[in-house]
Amino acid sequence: MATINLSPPQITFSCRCLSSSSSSRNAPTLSFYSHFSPSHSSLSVSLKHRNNTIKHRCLITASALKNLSETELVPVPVVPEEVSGKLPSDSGVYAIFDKNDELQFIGISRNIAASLSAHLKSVPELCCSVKVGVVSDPDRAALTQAWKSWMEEHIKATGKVPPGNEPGNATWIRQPSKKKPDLRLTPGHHVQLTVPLEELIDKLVKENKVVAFIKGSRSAPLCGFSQRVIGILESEGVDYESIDVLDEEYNFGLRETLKKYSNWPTFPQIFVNGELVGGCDILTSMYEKGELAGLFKK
């Protein structure tokens, strides 16, 4: 383990990482930020590495990142829609300038457009330019260091950390939203139903705008993809309902019934004002396209 320390206040840096495995092994979210600790006096980053093979390639990637200072600063498009077309959407660390060229906040991000898209969306007065750093080989290490390197850089020429990075400062960064509980959609398996349950599901996904038909609830789902859709959608700050395809105590039936409702053989799926959006490669493929925002307001 390698730990450099410097001063002022310690910024521990957390990064959540997407991932299309449905592999337990991956815990895909949306974001990646900045967690802040204001009760220790010095910034600490703490690197760990798996084996030499990961260290020798981020290394390789940190010594390819230009430094923040030698990095051209661009202005950022005034609409949120045209980012995704005039900056990049690949991994890497970013750097956020008002109007004045005031370096505002430093972050790191799967989709570097899709992340200034959302800060122009909610603080544009302070979104006019950036510096964007693309990291070629984007393991969680690699973007860490990345960061780290930006951060270190500015500290050393300032004195100070970049006013959106301090502790407690929650401008730059979407605060969790309060879980909404999954729907059930009857009373239980023993109770008979009144309506056919094709017509309980098309009653849900025409009466709600988003609806996210997963396995495992929306607080703990039970796959990778269920938990890819559920954190793109959290990113996203999408107002949806989830409904637990696997509860055979609330659901029971469902998933047979779902496929045949949805002619889709899979889950999780999606449906935006009742028509079949699809499952989790379409729903990733729009959000890193930058075409998830659209889709949502129509």
Given for the second form:
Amino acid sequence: MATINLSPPQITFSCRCLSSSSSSRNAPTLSFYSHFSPSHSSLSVSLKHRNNTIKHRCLITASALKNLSETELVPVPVVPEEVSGKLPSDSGVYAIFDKNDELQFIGISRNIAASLSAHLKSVPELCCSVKVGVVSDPDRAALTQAWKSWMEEHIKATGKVPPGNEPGNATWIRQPSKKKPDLRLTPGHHVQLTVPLEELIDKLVKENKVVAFIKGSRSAPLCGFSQRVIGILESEGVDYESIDVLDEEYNFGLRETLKKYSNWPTFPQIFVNGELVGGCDILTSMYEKGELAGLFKK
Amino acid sequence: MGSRGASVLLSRASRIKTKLQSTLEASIIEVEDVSHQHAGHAAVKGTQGETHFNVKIVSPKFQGQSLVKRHRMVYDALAEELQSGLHALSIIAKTPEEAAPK
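Could you switch over to the form predicted in complex with its partner chain, since the one displayed so far is the form predicted on its own?
Let us now look at the entire complex, which starts with that chain.
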């Protein structure tokens, strides 16, 4: 089963009622993962749950949230791209059910639609329907409280922790190391090319929708501008090819040839539908204006 | 319009400024050498700096041009610099209307 991890947490929670690892009865360590857009950082929090000491605090925001059992079960669209249209992009808590209507995971997110879209891409077989609880005034405390209240309700009703929230279960988090490998233009420097490099480049950008020529690899960019570009492409969730222009073994001569081909003197260079969109500046500007999603759909 | 010898004595930043000002009729031009921010960069090692610049330029010539075209205009104006060690440019290219405060 594919597992995905979000990038390291930027916000850390301090956990109340956290004791040392003594095992008291019915004290599972619960965890949840959040999806923050656009940087996709994650929170992971462990709460020691003690049945006999949980106090229900009456927060105004929490009381606005419906109970898990009262919340409507909504089918998840089969196509991830439809999620943002059908489900809210707000902050809140969500509960995912599989095709047997079994609760698999309760999570919190700053962008529920984005989180669901990501889950749908990685574990589609587990995402059949969902309950969504939007939290108004979603500060950290309110989100955590909402999550806790749903979690407790479920545990009280079923006596179990959802499988995805079990400690050590990484089904619902994204691993950055699972990125696609970079493309190589040639089989190696020692191999004679039968076709000019320009033609290989031309073929590449025309056969692949989104192509990014970067310095370094997508998992380890070697330049700040390239890194920013990768960050944006990953955040948009678009399928793209990456080519390392510094790779002298498999992409020998690429830098000079590409500069001539695109009539563009710097890297990174991003092509969409065979056309140069620009470098980091242009991509960033389009991303901030929200123009990228439309561009990638064409 | 100085002789080639004289222009080499000026810093790259001032050369960039002059070239952009004349070629693109810039009303506002700001050039900042940020090479030190990229000191760890593989391509910067062994150079004397003057490799990475931020450029902000406001010019009526950008009217009706896409971002890609605008950046190309800037690059074309600086072709000589790009061949002699200029490595990267962060470009902000606006028309006078776009740059005007709201």
